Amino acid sequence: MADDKDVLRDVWFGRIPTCFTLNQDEVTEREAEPYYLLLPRVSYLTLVTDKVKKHFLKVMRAEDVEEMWFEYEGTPLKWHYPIGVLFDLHASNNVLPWSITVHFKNFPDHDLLHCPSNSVIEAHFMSSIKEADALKHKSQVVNDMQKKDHKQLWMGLQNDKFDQFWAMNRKLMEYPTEDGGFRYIPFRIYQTMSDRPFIQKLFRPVSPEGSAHSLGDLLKEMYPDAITNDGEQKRYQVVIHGIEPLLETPLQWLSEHLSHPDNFLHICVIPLTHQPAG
């Protein structure tokens, strides 16, 4: 079970300084000042931006306001991806604060899901937890929980309550000692240079011979280009929660400690832009 509480806390309390600016095409009654916020990496944009919305609505007329959405350098930001994943995927090589543009019209239906209320976020979050538990425990743990237990997971995330969340989430991180880990590791590998949203396949934390699989083993099978061979120049960064874990790190440990609250290990593969030597 996940016992390294300091790691769990560091992951939970990771923040990204962000500057929200209103898109210049929006109609305002006076100039809209930017709004600064520390965004929690493990949450979702639409869950933590009520203050942003209120700030910009002060300078707008009600008839000019439709559904709020966010964009970074021309890319609409998918609210159903955790904030940390969006940052690592699109902006990790840029200076802080992260500059996000806020829109209130021309919602890009082909790029983004609508999010009319927090209940939509909750449904998405809980379906991810259930999917992860199907992979880890054949759904036995999540099915044994009561409705109030599910609510405790959601309220812990929504209200940024680490202890409340982990009091329940630790049950989802347990496994029989003799198994050596979960049945399968819930993971998603994201790339910016792909039309495919992410890679997600079945992968066990332990080999048939009983040895622990590492992050490198997962990448060799799922995304071999991300591995740098001897003598090659490094082409990709493999990032989880803004850090590059050693490829030797056991996958089971990563799943227990560096998964997002949705219980998935979100891995970003980011191409490195090599500067010509000058």
Given for the second form:
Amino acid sequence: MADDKDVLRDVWFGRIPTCFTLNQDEVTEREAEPYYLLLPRVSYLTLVTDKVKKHFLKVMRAEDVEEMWFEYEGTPLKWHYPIGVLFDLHASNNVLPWSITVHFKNFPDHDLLHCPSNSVIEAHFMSSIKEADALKHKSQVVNDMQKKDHKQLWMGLQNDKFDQFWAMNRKLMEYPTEDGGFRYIPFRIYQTMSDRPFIQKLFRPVSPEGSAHSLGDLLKEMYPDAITNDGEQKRYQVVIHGIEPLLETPLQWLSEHLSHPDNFLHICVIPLTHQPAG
Amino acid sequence: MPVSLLWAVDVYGRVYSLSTAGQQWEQCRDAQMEFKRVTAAQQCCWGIACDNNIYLNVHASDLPVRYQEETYENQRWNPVDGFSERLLPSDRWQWSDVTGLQHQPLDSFQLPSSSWEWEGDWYVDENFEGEPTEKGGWSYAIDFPATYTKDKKWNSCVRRRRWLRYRRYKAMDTWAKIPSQQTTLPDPFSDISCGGWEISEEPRGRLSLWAVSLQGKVWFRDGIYHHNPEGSLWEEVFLPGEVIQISCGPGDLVWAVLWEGQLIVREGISRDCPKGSSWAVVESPSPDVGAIHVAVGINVVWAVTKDNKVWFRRGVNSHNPCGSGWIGMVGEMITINVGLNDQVWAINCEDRAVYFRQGVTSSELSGKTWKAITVPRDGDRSHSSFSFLSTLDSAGCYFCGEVRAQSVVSDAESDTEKGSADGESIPGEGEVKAPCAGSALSPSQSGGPLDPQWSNVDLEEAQQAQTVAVQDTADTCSLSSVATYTLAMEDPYGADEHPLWAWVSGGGCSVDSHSQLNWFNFSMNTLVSSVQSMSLSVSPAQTAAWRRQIFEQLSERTKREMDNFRHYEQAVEQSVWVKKGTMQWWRDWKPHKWIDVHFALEQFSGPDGNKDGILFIYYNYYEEKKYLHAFINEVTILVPVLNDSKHTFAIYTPERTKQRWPIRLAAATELEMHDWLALLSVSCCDSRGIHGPPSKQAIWSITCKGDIFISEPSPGLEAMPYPTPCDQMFWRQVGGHLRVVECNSVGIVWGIGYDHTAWVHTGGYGGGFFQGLASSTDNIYTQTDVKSVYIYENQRWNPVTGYTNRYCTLLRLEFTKRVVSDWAIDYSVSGGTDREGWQFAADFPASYHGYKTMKDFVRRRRWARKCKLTTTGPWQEIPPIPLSDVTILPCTAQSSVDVIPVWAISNKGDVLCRLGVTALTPAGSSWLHVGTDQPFKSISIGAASQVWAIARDGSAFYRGSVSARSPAGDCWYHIPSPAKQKLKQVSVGRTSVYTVDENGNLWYRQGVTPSYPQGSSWEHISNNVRKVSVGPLDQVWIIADKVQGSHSLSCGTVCHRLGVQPVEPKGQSWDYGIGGGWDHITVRGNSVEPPRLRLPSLTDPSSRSPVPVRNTEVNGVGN
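In place of the form predicted alone, output the structure of the form predicted together with the partner chain.
So here's everything in the complex, that chain up top.
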């Protein structure tokens, strides 16, 4: 008799065991030990890697250090995506711990945003929440909040305080019962092999006929290839928070329970590599 | 809130009921004829039909109505025949009643009416004063009348035995005619009113029924109670005038309206004299206009005068049934009715709709506004033929005698009477607008004969007319009605857009001003949408595949990504977080008293990622600052404590449990205490990694305050030889208020409140003062409970002061929020009372008895007051039968039993078997009644379906042949109780059977084997035991009194039997856990077999009882 509340907790406390190694090309005074850390799936790389930075700075000369950035198997990791999304998208089918390479020079300006301080992350996080609320409630809820309420959301994420965060975030998850859900579902669909960063369109939780839309309904409209038709071999995994919900799962429920703290439902569509059919 | 019904009769005499959960009037289709009036109680509805007979509709219940007939067979010994039916001429009859005065042969017993049937044939009662006789039920004596013994002695000259036969009331859920008396009543009834069920609880289901005849006489129906729903006879009540209408409230109020327009009030109604003794006259509210209608409740009287004005009587109560004055109310009504909780219903004189008085509370009995009930009738939408008929009616003008209602006495029956008695006066009061031919209706205008029986005649005409006019009379039955209603011209009969009501009765309708009703602002859309939202919320979404998939995959993800990496460092360090406050602390050193302290909770992340914390209590000791601390991860429980003046709670650790000396703290306000308790509870649960709902194995317990606690059993709890000490068990609270809780290992949990309401656990957690994330959202409901507060009145001292028992002072604080009844004398005191509730004794304090003797110099009586508590918790009510005990088959964890046996005892002692209980439907579907010859009080079912029960007389019974195929078994086997002891409670585990007697002894049943499940004898295990719970592993847990700790002594302590093994089911000694103040425990969910090590027993082989202490005044959690 599990409770839906437990889902929120599981989502929040999701951790990815990660091994940080310093890029071979960095100049060091002595050999850098790898650094092991449990990263919160719902947080951002640059927000939770102070310890990593400190660890590697110990073996480096100050003049060799520029802005820190991360790379996995040749792909620079965008800090402004939630950590869980990066992992699911790039590394989910590989062995754990997740092995991330740390760089201190040659910042890939065309791939990554700069992140000089936590206030940049905060600005990004808050703008996501506002965008999501614009979709859900025409911004009414977020605009009714006070400055300190916004701060509470951010501090909750930054300090990994589930209770603090959800005490405020639950307001963002409310909707009038007669509507049957939010106005639009804030979602983003990520794919590995695409030039587009992600798919984001307007999509309602309830069909004009009044029936609840499911995850499958969303994908059918946004990304039909992701759906396995009868008789076909499964080509894509649809992953949210490292799990594959059934396509009949109601979208509204997903948005309430499996959204990231930024209030978006981040969906990763990952191609399956099949053995060529013999 | 259990579903109950509002009854009403429309102007055509059709009877309808509206469920408090429903949204439409349901026609009572089995009514063979039209009704004039109905009057409802919760268990039944009475009505006067158009044949002027009184009909009774007893609502079907899982509890059958069975009546025990008994007669005694008497024999005398003579040297020739031995014992034989040859008696001496001076002896009693061979067949007689218990006194011997009444001749009662078996064939003299007849069924009282055709509504009854025999359950079986006569049989001999084998039980004699709680003991089996095994001698054909004979008991022996020297002579009649004398003391009987079950054994035959040398001087036994006479013997007797009791024969029993049951008859069952079969006319359930149908209108059954009350057989008319031998001496037929002089004239037919015109009004009827039932009530009086709150006057006395004995006999069970007692009702007063008052009736008015057409000639204005009043009759009282005697002898109505549960086992005799029809009552026995009519008694005439003498009157100061001619009555036209009467109303009887749930309590002792009875008012009637006289023909001349005054009102009369019955005085002298009491427990011993429900009929009352005399009448007092109250003038009509308006000097010019007489009253025509009155309705009374418990503390209210409403009246309607002939000009349709509504009046409320001020100052009415049980001591002053006449009240003090009238207040005019808004609204024009033709009739009014007061139901349960003094709620008011009325029928408006303009639109003939039923109105509900909103906002009636105990503090504002006159309410606020009238609100129309707008739900449709069940036939309104589907019966198109009906609307066709309506058009036909208006076109054909079958209806006539439309009368302007405004000035007429619009009450249907008084109208009728006037019509018959004084036909000429009608046009003066109400003008006949449209008399037309084919007058099938309205006898009052058709100038009916003056014969009082005219309405019958007219009715037959009416029915004939209708049969001619309409083919499908059964379906529509629209025209034939004896009620000569009056109708305003604005409401053309034919349209029938909304129902036109003639009568309403709320006596069975349990609503109050807080009830959520769907009766108002009805429209088709709301129905549709509410159906939709219903289907959303009650659909099996909880068990939907997608949800399961998410739960499963999340836990797989945790395994995959986290379980092997727990030693990794967390990316985000948790900071320390402190909450401070001030409180009072019951200081450790003597003299003990409350002192002001600063209180702080420091929280931080523990090494394993769980939150942890430390509690600090800063105090001054002789000007020196000191502090006391406790680690949150060592706290085993936080208990709200009963205290008469402060909001207190206690904090226990294993060490403090051993000492029997918790940290006691008092907060300034209740809110502050709840805040702290919620915060500390969350903190304790976090530090132990406990989240979410209780597991199926959980151990449940209840304190004497009604608070519910659960503990997750560790795997080693029942291990041998080193079980987890039970003072280390961690308990957390769940919302709700209960007296009894029982569970089993598939997660079915039932509770029983202090008011005997049955509740089922919804699988949620939290509620009560747990808010937000410490509580589940979708399965928390409002729960109410009613507890009685007692106070003793001692004769030589000031009244209503003097002794108070422990519970009394403790409960007053908690329940002051909603006192729901006034002080009343309590007659149900042990030892019995006299007619005024007094108990007598030689001196205070002493043992009291219920009759006065020469030696008694003091007397006392107990007053009770009911207090209602409203809280929230993961509980849903299982209406309608109130329970006193319940037991659930303790399945082993792997068991795939689909339907799970649940047995219960009703608060009246009936044995019940719940059908349809499964893990998915833990509330089950219905009750199956299991017959017994006497009321029972405790029941328990073991893992092999062995059912044991304790009767009220203290003897034990074993139920034979209970199995999945025969869930109720076949018969009871009487098991003698231990010598000179009356048993009180039983618990059956896998094989073990334990009982507790009224003197606190714990007994083990010896010699129980699969082939002989009744066992052979009782073996004494321990004393000072209050309650026992035996689990599916045969583990034995008790609530013990008088457990000595190193600092203090506790009563009501959880104890665990150590050394229980299959070869030694009695165990060896006790381990002491949380307490005191505990009332109840159940370990019947814990079926996890511990790893059993075969080691030589190291525990003390001598049996240890909880320390016997002579001190009689022992403090529980309370003080």
